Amino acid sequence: MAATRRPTGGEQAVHPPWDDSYRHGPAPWEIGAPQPSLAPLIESGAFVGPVLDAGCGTGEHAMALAARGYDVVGVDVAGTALAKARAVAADRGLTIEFVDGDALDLAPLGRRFASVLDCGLLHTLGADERPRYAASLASVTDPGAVAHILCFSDLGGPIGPHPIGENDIRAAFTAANGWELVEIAPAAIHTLIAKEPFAARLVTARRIAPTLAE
């Protein structure tokens, strides 16, 4: 599903594609555990299952889901994370779905979800990917289901690569989307790339039935 897909904004602002960051050992944004910002929610049981993990990487975040005994689905395009997030899993006696696929086309998946949750992936998508994002996400979700979405801000400090205003959140989880935005939150983002966390935001939002645009 993902192999034909034209490459995201970011990665056509850092040039190399997605999977080129996963061939050399971690990813920078791969800390080995969920994020401390997400962490609370998984432990809380703020997700239904199932869940799709958009963008899941190497699938710490998947994992954790699963020990809990969510039905989670991973989805990414970096062939390299999944086969890594595959045999971690295999090895914690986890039994979870990872997919090669696009984002911005989750309709092929052919599946229903009842949560999503997406660290670092709105945050790599261009002003026009944004709202297409929203939409595929929608085309996987009915009316009720929740997002919990981790992206770097323009607010704070210090500033990670990709950061994304308040307003363009609001750009693309609309209700002609289908989506009403619930909670934006200050948050974090730790890397390998930095002692101190990146500014970030958490974006709550709720599945709605679209409504027209005014």
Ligand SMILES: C[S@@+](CC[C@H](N)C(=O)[O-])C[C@H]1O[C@@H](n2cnc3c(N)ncnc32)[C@H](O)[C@@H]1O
Second form
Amino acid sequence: MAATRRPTGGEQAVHPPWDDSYRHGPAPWEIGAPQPSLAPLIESGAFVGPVLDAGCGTGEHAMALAARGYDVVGVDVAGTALAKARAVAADRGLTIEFVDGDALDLAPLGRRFASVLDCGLLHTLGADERPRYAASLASVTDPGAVAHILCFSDLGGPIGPHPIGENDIRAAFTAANGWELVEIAPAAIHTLIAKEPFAARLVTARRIAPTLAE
Ligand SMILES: C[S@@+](CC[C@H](N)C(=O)[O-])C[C@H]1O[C@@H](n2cnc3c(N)ncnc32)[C@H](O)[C@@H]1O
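Provide the structure of the form predicted together with the named molecule, given the form predicted on its own shown above.
Below is the whole assembly, all chains and molecules, this chain first.
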């Protein structure tokens, strides 16, 4: 499914193809643990299964969820990351489905999810892709599902490589795309490339009955 996709905004602007990020040692965001802004949500049971980890990378968040008993599916376009995720999950004795798929076109997965975790994917998408992504998430969730999204912010502490504004989030997660925003809270994203975490936002969106056809 992901093989025919077009490079996303972030890939065109900054990155070589996503898979390259994983071929030469840890990618900058592979901190070996869930992001501290997401860990409390995972530990407190804020997610409801089945959970979609959209842009799961090497699967650290999917694995943290699975270790707490959640049914999780990780989706990513980077085959190298998925291979690593599968190997580490097997080492840890965790059963997780890691799928090579495009988060902008999730319907072909043929799966339904009760919640979504996105750590670092939304902010890599271009302005035209973010609404498509929100609609794609809506295509695999039902009203009442919740999405928790950690993304770089354009305000606050050190600014990360793909900052997006609150208006960018509001423009994507609209009622027409099947979402209402519950909260946009200040957060942080830790990386291997900087001592200080980058400014981020933790977005909570609730799936509502959309105005578009399902
Ligand atoms: C910044 S990394 C974060 C990875 C992981 N969530 C983590 O926290 O370690 C963004 C991830 O999104 C993936 N990605 C980018 N565009 C995607 C798309 N259209 N569909 C699925 N995954 C995508 C990349 O391959 C990469 O693994």
